[in-house]
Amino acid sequence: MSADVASSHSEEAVYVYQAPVRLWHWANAGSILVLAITGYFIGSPPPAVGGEASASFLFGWIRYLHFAAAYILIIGFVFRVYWAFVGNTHARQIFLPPVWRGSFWKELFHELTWYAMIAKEPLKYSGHNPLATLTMHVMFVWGIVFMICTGLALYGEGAGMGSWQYDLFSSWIIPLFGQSQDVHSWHHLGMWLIVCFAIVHIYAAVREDIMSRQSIMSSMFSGWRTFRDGRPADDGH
């Protein structure tokens, strides 16, 4: 290969995401999308299975798999916001969007204006853009937050009285939603909400990963966000 054309193929690379982050994505990842199946069955149930009910245990399972991810996801909710203080810039980026820049709002326009296909050029971030911020922020951490708490209060109905999933969520929450049925309404209704963010979030990785020629995909996996054909923008993250 040539100087000319070798040079022409720079690569810088950035270490972002720290191994317990990428950890705790792929645990999260695996926990929502079981979480989401057995709540499927749960909110419908499938047919009754035949034969003698002692032989079979079929959504004894759903509702097994169902709590057991659900505690999973709530200890790697815990360790993450926990991370978000000892971790580095971009393990709390999530958590703390910087609303209060001027400069924030005007590059989550232009992100807006790229993934509608208007702007050109898209801006080079070494962690998530403005508007991945903001998104993830909305949509995740308080989505996450209102899932764990509606869920415990479902589950506190179920361990009774005295158990400490009743007495810090059933106890308030279902009065306030109004009753238990309004909750897993709104528990349901959170769920396919937090599906389509997941799309939309594994599309927009993707496209970023193929358009703004930068690692997005990859950097989950390795930690390191790739730039090609250009050094990263510094954006202060």
Given for the second form:
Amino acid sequence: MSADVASSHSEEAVYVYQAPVRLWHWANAGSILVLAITGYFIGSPPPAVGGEASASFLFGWIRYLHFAAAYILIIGFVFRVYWAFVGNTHARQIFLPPVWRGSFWKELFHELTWYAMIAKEPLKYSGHNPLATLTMHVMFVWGIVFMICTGLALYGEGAGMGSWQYDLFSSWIIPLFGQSQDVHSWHHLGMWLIVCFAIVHIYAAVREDIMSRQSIMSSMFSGWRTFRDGRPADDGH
Amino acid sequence: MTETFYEVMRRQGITRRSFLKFCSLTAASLGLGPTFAPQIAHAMETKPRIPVLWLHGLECTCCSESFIRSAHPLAKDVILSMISLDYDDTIMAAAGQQAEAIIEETIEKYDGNYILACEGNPPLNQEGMSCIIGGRPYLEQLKHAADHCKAIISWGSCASWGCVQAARPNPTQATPIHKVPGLAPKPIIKVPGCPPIAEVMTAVITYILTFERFPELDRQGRPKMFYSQRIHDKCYRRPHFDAGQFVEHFDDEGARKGYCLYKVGCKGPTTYNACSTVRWTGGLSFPIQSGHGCFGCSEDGFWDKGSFYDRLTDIHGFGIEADADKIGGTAAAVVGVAAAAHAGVSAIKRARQKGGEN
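The structure above corresponds to the form predicted on its own; please provide the structure of the form predicted together with the partner chain.
Let us now look at the entire complex, which starts with that chain.
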């Protein structure tokens, strides 16, 4: 928050999101979209189709798309975790919110006042602001881990005993929740959690892109964070 | 010495030919290869009958009703002769003091060697006073019999999971056998279902007698040979599910054509049982075949999962009963409206600021 504009810090753009992170972001977003839509239809199927059963495979295709998108999401997420280790410091931000730091909570409070329209201007970050970091960590990272685990448990039911999905997931997750129907219900609730996250995420990204002191939307395309004023960023990057 | 199964069968007028047919049918229904039929025959010819105490707690006797209708392993006479069913108050001739005395007699005579078959479960509240057998709480009888048995069979959903008497709010605190506090740690096999399929019950007993051990169990203690797949996995209406052909109402064209019952709440995709393969009443039919969805009677707590005609579980704790879609949809709508309102206020604020700057 230093007002020392005369310092040697005079960057205008920072490379934040490395190419693999950006690629993952969009592949992930696409698969979540497909998963949410097909998932909703699996829970509440579209009106019945007529004709011979052998002539159509509508529900089969809906489920196939769901499973295919799920595997893309899972492989992407595993890669994303790997990239958190080998990528730049920004790549591990959403996995490790510095909750042990007092300043994290102080700045998070400031961000809340900014969203409550009390603070006049937000702090400036090249990475995520603390509120965004925490939301992504809790709602997205753990939300996706939950969906991957319950999803594989449900998939393992169809794959059957002896499949790795059954042995690694179904065999303990289904008794943990009680029974299969409970896992279905929680998987469903998880979808709505991700939908809520997506709404907040997209709204906040658009709003910050317009009203904050740094670029948001274009950064997830180009990787570069540009700034609207010359004062230094608050997260020291 | 107790008679062998074979001797009993012959005494009852069953031919050797019928006996061998029974052995091969049993081998098939147990999922064993044809080479196991002679093994079963050998076991039946040489092994003494294992004494079974069949105790009834809080239950409706549907397990017994199902059991006596077993079609392949032959008929009820045979299966009742295979085991030495020393006590089963529903079907035994003796009554009153005479009947109750048999329990003690069996426990003394076969200490540590008999099978305890539990139909129903004990209520724990008021020291078990909600279920009295022969003047004593069933809870005491169960614990006493369990102390001296070799193994326990939990018949049906009552003994396995709790079933209707354990449904919310469960005023008597009816408790499934494996959760009864202070029960001797004996191996328990669960054969859930309300009731379990007759052939499944007899096959489980046959397996235990033949091999003198439990069949392979899953993590929840159910025999894998009958409970490793969902009704859905082997449902004859599955092609309609994959095609997207569903019954929307019980009186529509789809119902007449035998479409998939998924949208009218069939629990086949979440229920582990053998109904779609073994079927009921001697392989005649099963619920889905008769046009009604499965309601998941062999699953834990199936009474408390909301409507039998809805696929989403009711989630309690929100004041009103709601399912995942209602809760999630409401949450998403609230978040959406909040975001829109916030956007509106932000826009006004920004317009004012800009106005001030000009």
